[in-house]
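Coming up is one lone chain in structure tokens, specifically the form predicted on its own.
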Amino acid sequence: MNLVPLFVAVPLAAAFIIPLLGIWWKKSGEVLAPVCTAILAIMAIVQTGAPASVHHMGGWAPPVGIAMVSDGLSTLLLIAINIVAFVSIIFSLKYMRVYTGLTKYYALFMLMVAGMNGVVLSGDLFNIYVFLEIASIASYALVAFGVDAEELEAGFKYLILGSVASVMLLFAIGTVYAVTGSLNMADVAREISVRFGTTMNPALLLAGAMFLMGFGLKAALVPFHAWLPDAHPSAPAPISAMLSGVVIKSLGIYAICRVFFHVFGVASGAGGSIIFANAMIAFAVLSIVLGGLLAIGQWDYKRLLAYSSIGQVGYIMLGIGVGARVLATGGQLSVAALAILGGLFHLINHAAFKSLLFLSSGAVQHATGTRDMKQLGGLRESMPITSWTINLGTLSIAGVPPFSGFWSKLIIIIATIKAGHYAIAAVAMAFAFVTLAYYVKVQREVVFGSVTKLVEKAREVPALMYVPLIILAIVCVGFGLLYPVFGARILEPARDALMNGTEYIQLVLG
């Protein structure tokens, strides 16, 4: 049985069924959303190791019809999206009880999941845009779900800047269609290769710049990051976990990888490849530096995590950008493979530990009523399970061995050195210590330290809230200790799929 279309069909059906049943059955979302996300998570795990495949919607073969493409890169993102969605939904069952309109919340959540799954499976540019808009519109509403002034302002800012990104992407897609006469990504890649080779077409160079800015805004890369520091702290904790854990990855990083490697042919040295690769590296370094500097001065727990996301996305993009530049300049394939592997490894690591940290912050706020770290302290006594998960998450993201974040950052830095970018590697290494500094601050102010009045009254959160934290903490430890087990199964196929644009064309077009 072909599972690929079900990744979109199941959450999309749930998004429409939940509000309809909610008219008579108020608990429809609390039952159907966990069941559907559990099914999707199991399907994503089952999809691991499956051969690459193409599903022709309506039986129409590409480039005329719509294709849904599943390869190693898609599978990696499907695993991240659907597992994080499942644990976030379980966390929501207790956390969201203080809100009203929960039927709408669960419907919007499933709509966001359907959009993200659609983006990572779509084989043509226009449907990437359609699914991206579905996920984005749902996320705009979810950021503002509490309807307080702060939440509405953050949601409005996110909507405005997200709309700017959408316009840039639509113009980029229109430009590509005008030049190549096709929207299917494999067909566009073939047209660009045959008609232009390694020459630089000005219209395609403009389209590439708009793609990089549009997807860069969705990924919150500096200087397109302005929406993120307000949106992530204001959103409910499960939505913050989704935004930072998987939304910025699927709508931003994944889309950049797919478009520039498989459409514009960065890996094959097509026209403009070096320019695009250099831009990726520049945005990555800016994100690492600015994200780290802004995070270290924060006392709002969730805002610190939000700025941290900017810096960590910079590490992901650094690995991808260095790999792209090595390939574009005809460098060693082994160095490019190492850099891209490091970037993808950090992508899935960040999905795990940042989701864990945002859900943990939600648990802390739920128990104490604040996210001001100056008013927190000594949680290890009143909330031992949450405190342990916070410690494991901070050690992972700070890059302390043997946790997962250490290995992915180490791989990225080694690959950057091997590629000859010594100054950039030094910056990445220095800001790894900056990351460690502000997460030591989190541990000191939140978990350890003197017990405050608010913490004295705090009690451990219900099991439905701490079990997702335990699951994600186990993932953080497992990714660090068991890389040989899962690396060859999900990371290396994703790396190979990204580097082999020719195989992608052959897979889709036959």
Partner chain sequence: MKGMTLIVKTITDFVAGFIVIFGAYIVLYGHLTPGGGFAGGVIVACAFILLMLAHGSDVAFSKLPEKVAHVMDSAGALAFLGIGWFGMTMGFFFMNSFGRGEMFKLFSSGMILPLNIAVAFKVGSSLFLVFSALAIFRRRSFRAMIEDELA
Given for the second form:
Amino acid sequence: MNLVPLFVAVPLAAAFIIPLLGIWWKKSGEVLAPVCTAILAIMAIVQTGAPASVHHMGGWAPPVGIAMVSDGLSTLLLIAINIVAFVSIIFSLKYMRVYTGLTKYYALFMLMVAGMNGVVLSGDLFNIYVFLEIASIASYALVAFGVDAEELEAGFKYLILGSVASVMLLFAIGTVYAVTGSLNMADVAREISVRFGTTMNPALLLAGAMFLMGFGLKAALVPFHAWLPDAHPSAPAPISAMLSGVVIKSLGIYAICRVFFHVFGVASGAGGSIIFANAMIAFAVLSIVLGGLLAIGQWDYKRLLAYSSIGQVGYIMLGIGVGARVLATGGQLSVAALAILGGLFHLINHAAFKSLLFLSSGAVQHATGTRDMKQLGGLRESMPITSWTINLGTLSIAGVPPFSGFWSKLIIIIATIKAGHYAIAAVAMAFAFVTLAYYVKVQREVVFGSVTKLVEKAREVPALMYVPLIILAIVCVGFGLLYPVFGARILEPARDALMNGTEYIQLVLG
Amino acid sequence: MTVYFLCVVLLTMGLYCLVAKKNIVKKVLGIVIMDYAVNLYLIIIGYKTGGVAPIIEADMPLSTLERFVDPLPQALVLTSIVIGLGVMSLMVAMCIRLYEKHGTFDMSVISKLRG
Amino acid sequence: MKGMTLIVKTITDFVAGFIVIFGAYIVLYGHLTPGGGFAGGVIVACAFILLMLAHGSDVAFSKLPEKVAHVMDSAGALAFLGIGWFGMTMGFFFMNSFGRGEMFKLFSSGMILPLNIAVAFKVGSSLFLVFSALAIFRRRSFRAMIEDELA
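Form predicted in complex with its partner chain structure, per the form predicted on its own context:
Below, the chain from earlier opens the complete complex, with every other chain and molecule after it.
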């Protein structure tokens, strides 16, 4: 039996059972949510070995029916989403005790997971939009969950900009439907390649621009990043970890990959694909530069992490964009493969270490009551486990060998050089050092340094909060050292799935 | 062609309302206008000159089938209206909460975060 | 006196029942005529919202208590999902496993009628809850404003 629909059905069921039982049993969320996310995480790991498959909803074959497609790329994202969700839920158990209305929190959390799983599994453009809205609406509510002035304002900003993104996406989907007469992604891709070949259709160019803006807004690429530095720090720590760790990737980066590589046929050099690839690279470079520069000056721990997310998403986009450009201009396949592999590797690495860092910021805030780095310092003695995980996380994200962030950035930069973009490679390399600089600042101000008044009274967080940190730290180190173990299993299928647009069409349409 | 153009004009009006107005309720209205502009756009895509509603009736000649307007965009618009309703109620709830905190709907007064 | 004038209240009492019946009709004939679970659910919710507007929230909550609405909300969604799961027994999610029916027959569309009813419960109760939540929020902030004025 095909497990694919269960990735959506299980969290959706949990999202409705939790509030239903919660009317009588206040702990329903704290019991059901970890069980459910654990099942999902196990299912995602089992799914890695499985071959690409298509599930026809209601037994209707595409292009008439709605299909759920699970290929290498979806599997990669499923692993990231469900493992980070599991870890964040475990962290929430203790951390969220200070909030009220916990059943609603867990229900919204499961709804967000269901939406993201739906986005990465959907084979239909409009379904991507619907699931994206489910995940987004849940995350708007979760950002404002504290209902303080700051949270509400951040949530409202996120909501307004997210709604603009949704409007753009719907516009783009409508335009694609008007041109091709279908919504199934494989069918649309076939239609575009048959009807237009390598010529450029202006309506599709408009749709592509709208898609890039809409998904770029969800991914917080630089011209559209304004909501992220407010929304991510204001949310509760586990939600920040989810938002920065997986939401911006599954709703933004994944969707850009899927739409441009598989629907618009960037990989096969369809019309306008060089323009799209150039736009991706431009947004990526802007994100790297601006995210890096703005992160340096931050003294709010979570805000610094949020700006760093913008820069790191830029690296992911750079890998994907360079790959797209090489494929679109008919360059060497091996260079494109390297660039895309680097981007995807950085995606999964970033999911691990950014969620680790956000969770650790939550642990620090829980223990000391502040996230102002000027008031922190010398945590290594009072909170040794948290400090160690912060150290591992910062070393990974700053790109210190042999941790995971180093390898992925190295691959991206090498691929950029091989593709002939020397200036961009220089910028990427320079800003890798900037990343190192501001994470050294984090280490100096938070972990090392003199013990401040707030930190004196701080004690190590309870086990339910540091075990998730340890799990993620192990993942960070493991990704750096054990590439041969997981690379062939999850990264290379994802890369191959992304590069072979025609294979996707054949998979879905049979 | 003119109708598509008018749709885009409506979309731009919504965007203007969203960007230029300080009052958060007006910003919400801007979002709603943009949403409806896109819904209108989708409906126009499925429209046919002289078309009829895509409903099958018992004593209907088969030739009527050809005059049906495309029902798929209408289904999409229904879904999008539902989503818009959900987003709008969330926005209104947040507006009320923000009003409770600050006693005003003015974004320039509310805004404390630096973006 | 809470709520609106006597005229509005009387007319509302008279009309609300018919609105509910009309909503139920839209739900039950959703697979044959335009309409369906969502539209019918909205119409049913409108009847309760009308009651709330005319009489105030106490009367509306006495007709449809908040807890019941919450249960209906979650149960409707779960029923929808459960029908989808049931389709898995036939191999596909949301498979219409009762067979496809004939045109213009009420009990003939397999899963679609139960799905419509589930959606109607979900939509009707959640729309009512959204409206009542907004009304409660607004009243609270209004009271806070008056207290600010007095202080």
